[in-house]
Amino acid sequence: MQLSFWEKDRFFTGIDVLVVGSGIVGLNAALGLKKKAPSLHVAVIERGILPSGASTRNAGFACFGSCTELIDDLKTNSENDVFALVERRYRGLKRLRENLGDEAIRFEGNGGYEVFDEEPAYAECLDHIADFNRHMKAITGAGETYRRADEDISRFGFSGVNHLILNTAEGQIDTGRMMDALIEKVSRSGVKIINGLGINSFSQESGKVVVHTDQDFSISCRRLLICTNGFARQLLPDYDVEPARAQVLITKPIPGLRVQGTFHYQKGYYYFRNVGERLLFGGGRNMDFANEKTTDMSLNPLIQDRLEHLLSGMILPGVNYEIEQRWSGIMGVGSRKSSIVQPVQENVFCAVRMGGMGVAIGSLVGEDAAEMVIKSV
């Protein structure tokens, strides 16, 4: 593709910071850069027509953390590290709400439930609840973040569910509205967002970073910030971040839907919620980890079958429903849950590996990335 003089002059000349990826992290980084240095020429490029990883494809959970998830994290991480990440989730969600407003993102802080059909997992959670609540009080100020909620099972109409634990700090958002509001705010700040433009590689030339696009032209910039999360290995092959595909389905409206709120099942590998009168259900990558380490957006029949089985047998038993849509998104995970925000080489930086917690921590990670880049300019 050959750029015209006007295109090159207006959109691709004099860029101080080029951000790759227009998801939650990339847009918050761009916004942070303009707040700290309004005179900077900041541009964001995105390979999809919309943010094409997880930001517009996630299930809209606040991602605060279920009991079984915390127990699982404690098996491989220190207590300090686990609850430092929980605090970061809490502060990140608070920042998201401050930046965009609860109305714009349709935030509902109604809490969320963890679903149990096996006694050992439930008993293990009960053993930890008092200690978890002690840690959470130091973070949120709430006296009881987690509590038993078996009395709510019957009103949801579940089958085969023996116990529920309520997480009072969980919430839900409208993912589409969140990203729409964020894109609008970033655009108003003077940042140019260019969709449908991916990059294949980058190089250093005469003190600048040259980005080689998939449209056969190059862009020069003073600083490059890579925020591609689950797609990071395409540009950062040696980094500890790999793609993790997440699959989701949603039903047509179900009159009188009894399931209201957010729910986690089996350490959060499955998750469901109501979207109005629709039921959204996702997850299942633990059934086929090897094949779900991919950036391919297609669906896995094994996982889709499992989702349908749980939907009809456990979540909506005896309910007539139709599945309206199915889709997948790509998360970025690694051997640790902490994000990677660091220099890559001279004038090149990255902010990747959200660990499936982009809604909760993406705002703070973007701000941290902006601070890192500003210090180098």
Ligand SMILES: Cc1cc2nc3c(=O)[nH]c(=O)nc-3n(C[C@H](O)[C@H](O)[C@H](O)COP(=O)(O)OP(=O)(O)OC[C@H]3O[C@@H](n4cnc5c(N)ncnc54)[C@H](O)[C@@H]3O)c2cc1C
Contents of the next structure:
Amino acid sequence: MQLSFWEKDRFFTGIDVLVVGSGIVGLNAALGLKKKAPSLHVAVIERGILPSGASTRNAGFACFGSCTELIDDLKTNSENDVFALVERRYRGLKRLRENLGDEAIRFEGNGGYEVFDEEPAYAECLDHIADFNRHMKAITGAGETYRRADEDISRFGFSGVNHLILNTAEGQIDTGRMMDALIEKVSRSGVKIINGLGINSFSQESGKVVVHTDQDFSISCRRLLICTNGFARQLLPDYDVEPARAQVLITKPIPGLRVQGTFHYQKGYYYFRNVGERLLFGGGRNMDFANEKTTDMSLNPLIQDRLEHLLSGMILPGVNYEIEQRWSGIMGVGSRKSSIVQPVQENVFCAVRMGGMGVAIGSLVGEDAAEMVIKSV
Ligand SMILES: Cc1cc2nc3c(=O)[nH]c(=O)nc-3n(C[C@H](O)[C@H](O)[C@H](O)COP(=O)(O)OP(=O)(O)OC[C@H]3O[C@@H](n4cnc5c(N)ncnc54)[C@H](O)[C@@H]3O)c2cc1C
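Structure of the form predicted in complex with the named molecule, given the form predicted alone:
After this comes the whole thing, all chains and molecules, with the earlier chain placed first.
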């Protein structure tokens, strides 16, 4: 389709910064740009009719690390690096809540539990709890972030669960409302968000970046910021970012649902929570890493079956429920558990690779990306 004069003039001319991707990172970057430099003409281009990667498809955990996740991270990273990331996740969640407000994102601080059905993993966590709490005190000021919580097992009605460790500072949000509030805030700040337009490639022409779309037109901008996370390799083929698909299901409302809060199982590879009276359950990527390395959003029957098996056997034993919906989302992962926020080439920048932490760190990563771009303008 050719653009009309009016369309071109009003929506695609004079763009100072073009952000690709309207996930939590792209939107926070756009917001950061307008906050710091209100006169900049900022536009966000999104391929989907809605943000279509991870930000509207995740589990909505406001989490910064379960004990087994931290123990795992300590195997390949220094203690300093591990707790610097924990602090960033913790601070990022605070920023998300400040930016949008707890009411708008339906933040609930119900605590987050780690679920154990094996003694060795639990015993290893107990060995680390005092140390983790010492580190957490420096970050949150709270005395006992992680604590044993076996007494809650019967309250939740689990089967085959031997131990629980509670993270008292963890919470949950309503992912849909969070993204709705963010889109509204970004739009109100004067940023144009254009949906249903994909970027195929970009090139440099006479000091401008020319962005080639999947329609019959290109867009010129002074700066380009790529926030496409799990899809990054389309535009950044050499970058250490791979797609990692994640499977999710949700039940119909279960009157009197006993499971309340967020729950991690098997180093966080499985996660479940209540959404009102529904149970949301996701994960299992470790069962089929090879097939989940994809940007295709289809369902994986092997993993969905495993989720169902754990749901009926461990999480909701003896409970009548029906599964209402299943979906998948695409994360961006790499050899390191950290985001990439850096210049790509002249006037082109990126902020990608959020792993399974983008709800937590996305607000700060977006702000950092905005700062980086503004320094170059
Ligand atoms: C099932 C699941 C559960 C998760 N649970 C949690 C959780 O509980 N807590 C947590 O902190 N994190 C969680 N995450 C991770 C978190 O959702 C992501 O890290 C975060 O949303 C990434 O945000 P983003 O903006 O970087 O990427 P995305 O939200 O993926 O946004 C990238 C956008 O770019 C668009 N795009 C891609 N290519 C192009 C192109 N060429 N042209 C135009 N647009 C393009 C895509 O359509 C997409 O909308 C989960 C992720 C998944 C999938």
